[in-house]
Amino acid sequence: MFVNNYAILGGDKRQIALIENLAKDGANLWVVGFDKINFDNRIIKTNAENAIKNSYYIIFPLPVTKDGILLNSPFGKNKLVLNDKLAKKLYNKKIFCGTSEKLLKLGKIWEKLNIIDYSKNLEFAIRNSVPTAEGAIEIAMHEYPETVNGSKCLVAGFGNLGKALSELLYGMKAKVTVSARKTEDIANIECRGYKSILTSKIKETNDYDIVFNTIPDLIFDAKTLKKFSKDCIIIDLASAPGGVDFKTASKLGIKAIQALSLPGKVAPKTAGLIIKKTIYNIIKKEEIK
């Protein structure tokens, strides 16, 4: 059943790298939404109906859609509407996507499809944390008027991204404080040589030059931001809507940057390879079952 056939529908530079990697592996590829890109002749540019008909695996981008209506396809000339008509063509297909929430909200037909969200896969999260962390530090180096070396940095959250980010900052000789909710994470933070703080206590502190938020909750609300210096820079890495009250930050004169999809901007080739590896391993696990 076309087990080596893939339809790639939309996406940014990460998906371009994914397509090129799949082609190197000998996959048969039908792509949609890449009219502005020149591919190898083996890669077939076509419409959604033909791509889906000829493929078993369907890969949507990360994010699938930005407005909840149209496919995220910045390199396409025509807009593809994510409607029930398209969903009906996806029955009996294995569908991969990133950030599936908006896709599943499109209607009951979409909920019945075999959709696998690769962005929620732990392997993906771990691998993706490094290019995200590097991208965040790149922003800090551009926006902060002094060196990251020696700066007082707060990393809010000690998940995969928080761990990668704090390690890179520590290696750059920044003064790193990391927040966590659990006492066992606090112990882990301190054993790595960083300063620690409970996430609930962030609102009681303010002595930071650069703040990196990785927590998808409103940690930096108006009350917390009012204690921060106007010279502090906040880089929000949490998924939308993020963890920062951007309106209040603007009123207070605090530079707050919402930094989404960093791997696709700073390391698209690496990000595309990560997506491919994750999907391959998901398929292997499914086959074992």
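Starting from the form predicted alone above, please write out the structure of the form predicted together with a further copy of the same chain.
No partners, no molecules, just the chain.
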């Protein structure tokens, strides 16, 4: 049986942490694309063909490919091409990957595979909101010349990340305002002890020291930015193209920072552990079915 056998192909420090964590749990591991890394003896460095042959679970990184051609594999000497030959070897395997969009466009053969995108999983999103929030706070502490303690912070958006961020800021004794669209979210925001504001009303306000945007919409457009102080800093955490008119911000002398993929940068070990936990829970749920 292959049930405890994993092939890990490509990835950054998060995938290294994932490998080490799976090994601790007693998994058998064949890894590809980590030539520059020293692992424990039990972890077998090999080629893709061998790794896949030996394993039932195949884990691709996050993102699985950057250019839509090659596997994302920064620690590997050789680049692995994501071609149909590779795909054929993946039949009857359970394949996990992150941000799978480009992979699924590689051809019909890829679409037919049993691919699960762990980055689309709600548990994954919730758990990643913590390293993202910490990364955002780290940037704020680094860039803002005063303390977060006592500063007036706006968190735009009250999804998973907005929730994690505002709770962290409240714990740091910042003065927290949070925006949302729905009345039930406004209710939630007020019950947590934060000031609330409708997202549509942000443009009518301006008294913030640090702004965290989590909404993938142009909330901070030229008109809104013009009302803001030059001393304010904006950290945009929404996926590209983000929610800030960076050109206008730059013209106005407002420091605006686009901060993406924070978990892998700030806390790669935690990020690797989150991938493992998410994959485990996906497997457990499928087994129950």
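Here, rigid core means the biggest group of C-alpha atoms that superpose within 1.5 Å across both forms. Quantities reported herein were computed from a predicted structural model and do not represent experimental measurements. Positions refer to the first chain, counted from 1.
Engineer: Answer yes if the CA of A164 moves 2 Å or more between the two forms after aligning the rigid core, and no otherwise.
Structural biologist: No; A164 is a residue whose C-alpha shifts by less than 2 Å between the two forms when the cores are overlaid.
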